[in-house]
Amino acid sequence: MLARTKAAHEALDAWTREIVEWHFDPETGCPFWLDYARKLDWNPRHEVKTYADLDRFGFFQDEWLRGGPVRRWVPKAYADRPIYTFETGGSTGVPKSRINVEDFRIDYEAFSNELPDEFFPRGSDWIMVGPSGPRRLRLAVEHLAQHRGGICFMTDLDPRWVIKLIKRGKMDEAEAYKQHVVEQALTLLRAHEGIRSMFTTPKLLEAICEKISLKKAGITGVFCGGTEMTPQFHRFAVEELLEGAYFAPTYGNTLMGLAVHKPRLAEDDFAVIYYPPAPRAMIEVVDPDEPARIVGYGETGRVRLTTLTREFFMPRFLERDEAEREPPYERYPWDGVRNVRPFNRLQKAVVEGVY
């Protein structure tokens, strides 16, 4: 295990050098980072030798991703490629935007390798019961289905509208909207017998299972993500909702991609444990008061994200989440996170909506 962890660390250092070289090379880099480098008194291309050296950049500010021009994030090497832009929640003010060319496909093809074919059969169809519109999930889950040889059936879901209803105290209307989404899913499941795999959120999964038996509907695998993924829901889903279907919880967002779940082991007692898609993204748990310091294994701290792809370089971003630091695992010989939840020091109430 130590040898595998060391090899993973060396691979991360090499990948970091490659990505920094790419984003700060005037021929390939993006305008934002090329302009940023001109204001530094050091040269990232020469002085970043390891992943740890990224600390020299300080902390990435989420305000940099709010508003335009969004093309300042497009690497010059991709200037002539079709560009996607995906947004974060956007429930309070201007949403953060991240450009994409191929990352959402690359990330979800890698995730596909983690899904057991026994429960997510290749060639079978999928249903996506999650946020639509400008979110990465909309295209990413569809690509996942296509990559595995299936067709993806989609539902309409605007989480921003649900959050507005909840903030205005319109709980009856929010519930009616949730049922509207559930009815779309039920209609598709009843009409298309080839659907075997589902993406949804914890709240919507529970609402669907109140109406139908997943087993009778033919669902054998559920890929599930959202902020309400807790150990309690994990146990509830496995023991009561799924009826033998495989449960694949995930932690992901527009800025990172997709962290995969550790296989469920009895000794973990339904803890929700995720490992990032190293070396393309890394998750660390840091001291909230000294966010340059990583906490010890098993200790609680704030989640810090670093994204390292040719399309997007984001060093040391402090997420609005907290978790426990998890040691490397045989299949994933790098740090993970346990039981991610909203960062408790943020005073603003988080409205979860349909998640």
The other form holds:
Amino acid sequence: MLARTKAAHEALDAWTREIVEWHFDPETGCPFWLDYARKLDWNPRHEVKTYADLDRFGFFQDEWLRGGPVRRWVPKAYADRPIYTFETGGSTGVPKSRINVEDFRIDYEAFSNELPDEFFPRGSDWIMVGPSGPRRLRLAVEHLAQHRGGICFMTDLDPRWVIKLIKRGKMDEAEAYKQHVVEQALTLLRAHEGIRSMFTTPKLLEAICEKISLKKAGITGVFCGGTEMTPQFHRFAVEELLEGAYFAPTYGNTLMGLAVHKPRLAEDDFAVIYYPPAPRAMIEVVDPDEPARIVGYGETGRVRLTTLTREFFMPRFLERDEAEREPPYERYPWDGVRNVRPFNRLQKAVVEGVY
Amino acid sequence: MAAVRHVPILRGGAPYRSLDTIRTPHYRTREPFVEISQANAGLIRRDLRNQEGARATLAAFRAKELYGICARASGLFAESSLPLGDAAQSPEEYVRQVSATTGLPNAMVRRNMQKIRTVLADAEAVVNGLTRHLSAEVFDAGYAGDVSYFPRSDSLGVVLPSNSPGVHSLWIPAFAMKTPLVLKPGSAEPWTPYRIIQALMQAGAPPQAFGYYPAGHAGGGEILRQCGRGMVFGDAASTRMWQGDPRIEIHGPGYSKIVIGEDSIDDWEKYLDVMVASILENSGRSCINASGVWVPRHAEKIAEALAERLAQVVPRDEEDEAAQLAPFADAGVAARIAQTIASELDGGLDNGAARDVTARYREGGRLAVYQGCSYLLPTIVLCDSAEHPLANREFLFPYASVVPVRQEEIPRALGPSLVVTAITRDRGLIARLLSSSNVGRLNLGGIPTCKISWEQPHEGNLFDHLYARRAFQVAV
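Having seen the form predicted alone, can you show the form predicted in complex with the partner chain?
The next block holds the full complex; its first chain is the one shown before.
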């Protein structure tokens, strides 16, 4: 295990050098980072040798992603490619935008390798009961289905509207909207017999299972994410909602990509444990008061993301989440996170809807 | 340090240990004292899909059988060891546990325990009071003669407070009226509803009749949305979203008052004990405690006399039988209340004047620290008019204003008042009080505001909340 962890670390260092070289090379890099480098009194291309050296950039500011011009994030190497922009949050103010060319496909194809074919049968169809609109998930899940040989049936869901309703205290309307989404899903499930796999959020999974039996509907695999997932929800889903369907919880967002879950083991007592798609992204747990310091294994801290792809370079971004640091696991020989939840000190500001 | 006890969820009466828990501290040591399983909203909704089944189980009992179960449960509640999670809880442990998380002195918990015991023991009389002595056949057969009632709901959902155990006596009659209960306890008082449920089940109640879901705010909302009828306890802010929902009975601040008429005011000294008891009992924590004494004359003398009496009440050890004051589990809340009163006293010039009459009789300030805990000492504020911001206020400690008011302005000037004790024989005043929609309960004569007749409704009649009458005829 030690050798595998060491190898993973070396691979991460090498990948870091490659990505920094790419983003700070005037031939390939994006205007934002090239401009950023001009203001530095050091040269990232020469001085970043390891993943740890990324600390020299300080912390990535989420304000940098709010507003335009969004093309400043497009690497010159991709200037002629079709560009997607995906957004996060956005219930109030300007949402953060991340440009994409192929990343969502690469990430979800990698994720596909982690799904058991027995429960997410290749060639069978999917249903996506999650956010539509400007979110990466909408295209990513569809691509996942297509990559596995299936067709993805879609529903309409605007999570920003749900958050507005909740903030206004209009719980009845939020509930009615949730039922509207569930009804869309049930209609599709009844009309199309070949659907075996589902993406949905924890709250929508509950709502769907209040109306139908997943087993009777033919669902054998549920890929679930988008909002906080507690161990209690994990247990509740496995014991009472899924009726034997495989449960694949995920943690991800537009900025990072998506982390895979550690297979459920009795000794983990339904803890929800994720590993990032290293080396393309890393999730670390840091001391909230000293966010350059990674906490010890098992200790609680704030989640810090680093994204390292050719399309997007985001070093040391402090997420609005907290978690415990999890040691490497056989299949994923790098750090993971346990029981991610909204960062305690920011909790009052966060309103989670159905997404 | 003793091991932290665990309080599970009850799903259809069966314990369920959640992976999501909160720990409520001991009010004094601030050490975790109890771990409480928390129900996720989806679990609550899932359980509540079959409320008809729970009702059918209770409906299979005759009303008299349910009264009998309540009567047996009263003894079990007060005298027996009952399950608490994986362990047993003796009555004495129960008293100490309630004290530990709420700060209520042991003696006050015991008094509340007796209240609950009485309601259980006299469930039949309580239900008869609520139904105005309808035949039990109305519950068993659905009608008696040409009188028929139908249940408005398959269950009663209740979002409970943490301030005092006595409040639990309000929902107990629902069980006797064949209505399953779905309870969300307060985070500092999980003990009493759990123990009542255990007593009822040991006495023969069907477990399916009870859901007990400690949960966060979202869980409470889920219970009130999913149950056909509900009750919610809380301040104006936390209950606002249920205002105007006829399914939900709101139990907020009481603004209970004592009113003395012109005809009796010169004898005010005779009623000093009634006033003191109304303000002080249960450490002033209940909505039925008086928070105002409204009088046509002698306001200053009355305020001075009350202040002199109440200033003798000081913090004591929780085990002291003479303890009459409860500390604030959250010192910050006590400090905020003290500050609110102080700023209203200082800033009342625009609205008239007010004076803390108790200040002269006690040593030190209103906010006191004893054994490391924050207490608010009894406070009597003499206001010069009903318009003063402190005239019609309620706080979670023995607080009352003394307000001069012309008799003809009563009851209009009182505003909404859960309990009014009117010390008068004046027919005109009594008639006005009787016809006022602002008066929830009316005591005529020297009856403390907190003295409860269990056969009388409280803030709405539970029977009327749970049942509605239908037109009914039978062919001869």
